[in-house]
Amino acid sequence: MLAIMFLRQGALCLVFTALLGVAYPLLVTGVAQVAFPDRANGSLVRDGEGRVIGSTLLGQSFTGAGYFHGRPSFAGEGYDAASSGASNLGPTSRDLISTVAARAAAARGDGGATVPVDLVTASGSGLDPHISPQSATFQVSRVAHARGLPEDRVRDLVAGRVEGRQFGILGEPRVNVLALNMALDSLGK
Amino acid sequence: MPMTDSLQLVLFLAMIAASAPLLGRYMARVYEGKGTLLTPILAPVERTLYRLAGAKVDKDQHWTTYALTLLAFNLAGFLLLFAILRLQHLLPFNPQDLAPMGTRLAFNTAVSFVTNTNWQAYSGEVALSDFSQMVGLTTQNFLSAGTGMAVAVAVIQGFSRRSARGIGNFTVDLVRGVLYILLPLSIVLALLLVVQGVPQTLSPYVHATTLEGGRQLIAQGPAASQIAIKQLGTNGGGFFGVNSAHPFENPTPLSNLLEMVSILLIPAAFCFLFGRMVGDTRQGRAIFAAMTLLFLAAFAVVYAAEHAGNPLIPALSVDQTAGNMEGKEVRFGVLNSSLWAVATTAASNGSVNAMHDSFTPMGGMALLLLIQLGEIVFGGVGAGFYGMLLFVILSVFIAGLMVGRTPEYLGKKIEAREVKLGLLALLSMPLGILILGALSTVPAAGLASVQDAGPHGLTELLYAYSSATGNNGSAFAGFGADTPYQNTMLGLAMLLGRYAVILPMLAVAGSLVGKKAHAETAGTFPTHGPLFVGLLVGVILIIGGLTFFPTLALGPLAEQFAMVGGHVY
């Protein structure tokens, strides 16, 4: 009695197998694929010879003095899109409290005494691919000292990449560092 | 708090209110067998599946029956998941080579997407195929989802049926959730969330070549299938080891306000659809009620924590205003990361968009708090309901002997026997997080996987073993999970906090739903009224409290007073 009311529980899941986990996932891929595939695909950043550069929505690394830096990253050795991760420290952590006060420190010389605050802590991705306005701001003399550039121009670039809360309400004000730095190489040519 | 915040908060409010009663009507028409416009399409899938499992529509079960069916059927999905877990390397889909996964990991998460925890011991990107995610777990995600749902349903029967028997039939209830509830709304969210930006490919990881010269490889999969059930189900499991903070899960602030709509709207529709089955729609809004304020006053102690940021941080020389930014996403900001937090751990979701082990102690002390309270603020679907019953039928008892009276609740007198099946369920979140948790603080293979030092250290522990238990699956991630003695406790936690939940409260229900229901008289207590959700907020709160608040005080608080007097460890 009871091995048969396993058996057939058993085989209601086999079936809810094939319908949940085969059909539902194929059907929305199948959907995707056709209707959107850009965005299906990863939404992927490609250069004029169609090489893969990154996504618009992940963050990468950016360490030159003549880019604009991202967060502190936690992914693998930083922006591992294959291994996303965050430090995951508490507050009260002196790794954490140390770590953050050395950022400050180092970031100082770009633009003031005050650092904004996204700028000094880890996101929770690895591959957060904003930074706050501010931010953008604060790095403005830095990287248009590194690359020869009057500063206002940069201002202004960063100025035009300021995304606003999606419908005017949702989210936060952000600036995509991948798609500041692509603009900024283009300014060069 | 900004007018852009309240905005914001204002506007998830308004979108649960407004969705919730219509899906809880539909949901009660679904349950009640009732037709409705999706049931040409369905009901010959519907019946295939009755007739495979020797259901009858109208051949209603035992609570015995039930509860045995219920577990044969999550027995069988376990071994089914356990399996390919452990088999993953020479099955297909497999487009990055993964080894299979090793046996203590695989049986815990096999356990914990069973019992609708998604406790991830394991990172999604590093150590599953994508058959692992789709066949094995987006499958469960819909299962054990359909399995509370179920549940629910059946202790709602134990109060809205007279003099019966039967408390319905698992296999209907469970086809029927699926079916018509979970597998629509996951269909919809799942292209909605791909056209914010949520990938949904076979194909293997992109190699990219940085604008500054460097690699980059791109994991990526069918991600937004899993991620539209992962929220509807309040599983909570991500595709990626950092869930639904990474931006491939959680790509713009729209997807997140449509991945949080998800994770609060079928436990806020069971409100109504309760409303709607015990004939009385008061009923349902009062419990709707009591969970809103236990929300609201979470949220403004996580906001309010949040926003005022970390005091040990020098204020000379970062600027703070944008709130704790550690572990936190720049386009969510700390509005979004508190809500999410809020409601994730409110309904047993789990999913994060924001690292909870960052959070200020404040703020992480009232997610833990709503997690051992016995996720039923809101809750998971259909578990977060029956929990709240419980404690409901607490409440009219302690009413009933403040007046002398036998307590009654729809009509139907509550005795010695429920009250005692009741505290029996409710007793196996102190035993999991308490007994569990401070065994784990003796063996150094429990001690290892604590990260932090000083009270946060055991915060983290506690939480581990809240979300174990609660069968939440959020973590304070620095807390090494995937170690053999945790893999196997906190498997055990959740199998605990599941079914010794389950089995007392179907119980219940076999022994309410064989009463008759008394008519109301001026003697009988509301419970529709302000005074009930007072009492029924202060019950919950008190049990809650007096039971955990002795390690709050070592963890969260002390930490607190640490912070504030500048110590850091």
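Positions refer to the first chain, counted from 1. Just so we're on the same page, rigid core means the largest C-alpha set that superposes within 1.5 Å between forms. Keep in mind it's a predicted model, so treat the numbers as computed, not measured. What changes on going to the form predicted on its own:
- Once the rigid core is overlaid between these two forms, Gly21 counts among the residues whose Cα shifts by 2 Å or more.
- After superposition on the rigid core, the Cα atom of Pro173 is displaced by less than 2 Å between these two forms.
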Second form
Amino acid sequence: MLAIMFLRQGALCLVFTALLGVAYPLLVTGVAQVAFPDRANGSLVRDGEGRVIGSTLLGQSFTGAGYFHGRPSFAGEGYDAASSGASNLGPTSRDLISTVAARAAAARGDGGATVPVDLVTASGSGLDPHISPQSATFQVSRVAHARGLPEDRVRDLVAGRVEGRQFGILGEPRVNVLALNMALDSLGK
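Same protein, different form: I have the form predicted in complex with its partner chain, so give me the form predicted on its own.
All you get below is the one chain by itself.
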């Protein structure tokens, strides 16, 4: 009797492993590949020659004066997804306060403008690909000057790349830094 019970449990284990561990994941992957191939493959962005240059879902490091900069990454300069995460520093942490102050001073340069908070603080994942429209606008003067473009043209480029709230109600308006920098590169300067 006990042997029969163990055989049934073993058979059930094999059946559920095959169903839930193999068949279901293959089905979901197949449906995703057919219905949403771009998203299922990581929302990769390719250049004109087909080379992968990034993803719309992960932040990248842009450091040149002629590019818009994204949020700082706790995951390091390369926005390494393997070390994704937050710093876990609290608002009274001296390390956090000095880091934010240094980032704000660097972003401000010689001016005394108030720096948008998302340019000096990392996101929870450290891999956020978006910045606020205010952060993009804050950088317009620097980028336009570095590229020799009129500020109005760069400001219009930013305005054209603002993504609204998801479904009209979720989240905040945002700008994808990679898409904005690619559009900037397409201007040619």
